[in-house]
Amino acid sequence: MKVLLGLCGSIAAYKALELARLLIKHGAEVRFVLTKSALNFVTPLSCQTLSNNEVYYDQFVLTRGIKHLALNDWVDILAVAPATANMIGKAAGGIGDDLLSTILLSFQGPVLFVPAMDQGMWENAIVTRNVSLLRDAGFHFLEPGFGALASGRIGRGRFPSIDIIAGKIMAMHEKRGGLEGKRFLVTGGRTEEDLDPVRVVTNRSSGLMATELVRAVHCRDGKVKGIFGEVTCPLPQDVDIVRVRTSAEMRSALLDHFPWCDCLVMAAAVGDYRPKKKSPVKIHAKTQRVEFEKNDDLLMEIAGQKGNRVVVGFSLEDSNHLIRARDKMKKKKLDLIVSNLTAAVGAQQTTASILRKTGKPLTFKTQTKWEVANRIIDECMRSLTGKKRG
């Protein structure tokens, strides 16, 4: 994947350096093109050092070849990140008065704009019109996030998180289909059950699979909400996430948000058992006998209320894993189930199978959890289409 990063005159331009680093980590080759205004915020030397490539900012530099055409021949995806209201306006008006705007006029491949500006500018009627014009013309946008802005105000206009931008670029390069505004509810992480005010019973789930699912839905223009227990990985930013801790809290959040979604992906590792009694004070006994009782089966309860929604479960086993997964899917009336080995816990990559109601399991070799997440989402969309036709 060859990515041309176009940087405009925004304080967020420094974050594009970290974006380049992350894209390179994922195997991309990156080059930078800077506007004259961007030079006030980052240096060509920094960009060259990170990308190990020549940096472009002068339309009429005396070298061989026509710069905007030569770059067009090289690049797979052009990402203007950060994109200012000025550059969005130029692109919408067909103006090419510097190197980046000229590339935007002539490039025939996929283009992503990642705006960063004050909320007043982002909500300005002219900017809104320009964004709409570009979207109608086939350009992609990753809308700015909500948070602290350079002005000191709190509002919408913040440069999105780097991992979301990288995910969006990868989804475009991989030609991942759009989700047509479908609403996904994703649970993730692990629940805890209290032994006393300090100690808990839990499991080793990291939450990574669920965070990749949330990121993939968001990057493919779906609507997503997350319900997360404890995790050992960073949670996606710019996404509506509800935090819970116990199985009971997970159940309450599921009942509140399930009616909103088209598809529930239950990736959370909800504890099967909880202590029958919780000590009100910290336990100091030399030995302790704990009696457990079964937690409610949240997935079975929710799946019984699904109607035309798609419900996806997970099965984590080391022996007879496909047979166990198939039995679990039938028992809980799931549309899909993802079968993993226990080695997947906390790992960046996994070998998984997706089981459907009919047909052979979709089994694939070791892949990143980002790739598996997108495969799951693809199957969810097929199931939703089938339910609609039915």
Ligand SMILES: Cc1cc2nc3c(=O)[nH]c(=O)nc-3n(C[C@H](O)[C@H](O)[C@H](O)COP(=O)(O)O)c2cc1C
Contents of the next structure:
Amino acid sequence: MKVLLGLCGSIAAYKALELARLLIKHGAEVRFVLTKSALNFVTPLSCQTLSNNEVYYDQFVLTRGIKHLALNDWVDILAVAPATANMIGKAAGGIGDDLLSTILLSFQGPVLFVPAMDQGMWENAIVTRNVSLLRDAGFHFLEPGFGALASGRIGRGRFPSIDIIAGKIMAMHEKRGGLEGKRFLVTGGRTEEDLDPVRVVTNRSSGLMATELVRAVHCRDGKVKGIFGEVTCPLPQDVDIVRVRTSAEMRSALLDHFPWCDCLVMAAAVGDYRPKKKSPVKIHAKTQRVEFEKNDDLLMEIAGQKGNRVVVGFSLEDSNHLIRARDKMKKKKLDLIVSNLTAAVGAQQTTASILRKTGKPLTFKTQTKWEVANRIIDECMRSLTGKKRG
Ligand SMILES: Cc1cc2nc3c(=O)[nH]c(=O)nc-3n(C[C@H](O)[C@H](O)[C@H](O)COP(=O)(O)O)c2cc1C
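Structure of the form predicted together with the ligand (previous: the form predicted alone):
Okay, now the whole complex, with that chain kicking things off.
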């Protein structure tokens, strides 16, 4: 994937350097085009060193390497990140008075704008009109996030997190989309149950599979909410996420949000057992025995009230995993089940199979969790198209 990163004069320009590093880590080749204003925020030297490529910022100089207009032939995706209100206005008005705006006029491939600006600018009626004009003309946008802005105010206008931008660029390149209007509820991470005020019983789920599911739905223009227990990976930002700790909290959040969704993907590792009682004081180290009782089967309970929603479960086994997964799918009346081996827990990659009600399982040899997440979403969409909302 060849990405041309267009940097404009925003305080968020420094974050585009990290974005370039992340894209390169995912196997992309990156080149930078900077506006004159962007040169006030980052240096061509940093961009050149990070991308290992020549940097472009003046359309009227001769370059030794690739020529400016030849960039159009080189690039797969043009991402203007950060995009200023000024550059959005120029693109919407068909103005090409510098290198980046000229490339925006002539490039015919996919373009992503990632705006970053103060809330006042983002909500300005002219900027809103320009964004709609560009959207209608087929340009893609990633909505800015909500939070602390460079001005010190709190509002909408933040440059989105770089993992979301990288996901969006990857999803565009892989031509993955088609989730507009679809609502996904994803649970992830691990629950923990208290033994006493300082000790917990839990498992080693990292939350990465669910994080990639949330990221993929968001980057493919679906609506997504996450319910996460404890995790050991960074959670996606700019997405609606509810945090829980125990299986009882997970149940309560699930019951609250389930009616909202079209599709539930239950990737959380909810503990099967909890201590029969929580000691109000630290249990003495000499204690030999602790009693456990079974937790409710949340997946079975929720799938029993799914109506026309699609419900996806996960099954983690050491052996006979496909047979056990199929039994679980039938018993719990799931639409799909993802069968993993225990080696997937905490790993960056996984070998997984997706089992459907009919047909052969779809099996993937060691893939990134991003890839598996996207395949699960594709299957959810197939199941959803066969159903009407209840
Ligand atoms: C410190 C500073 C920060 C700025 N940050 C932003 C910003 O985040 N978003 C934006 O749209 N404009 C921002 N501006 C204004 C733009 O830099 C200005 O409109 C400039 O003309 C944009 O040029 P360009 O679109 O060619 O990069 C900022 C200006 C300054 C001085």
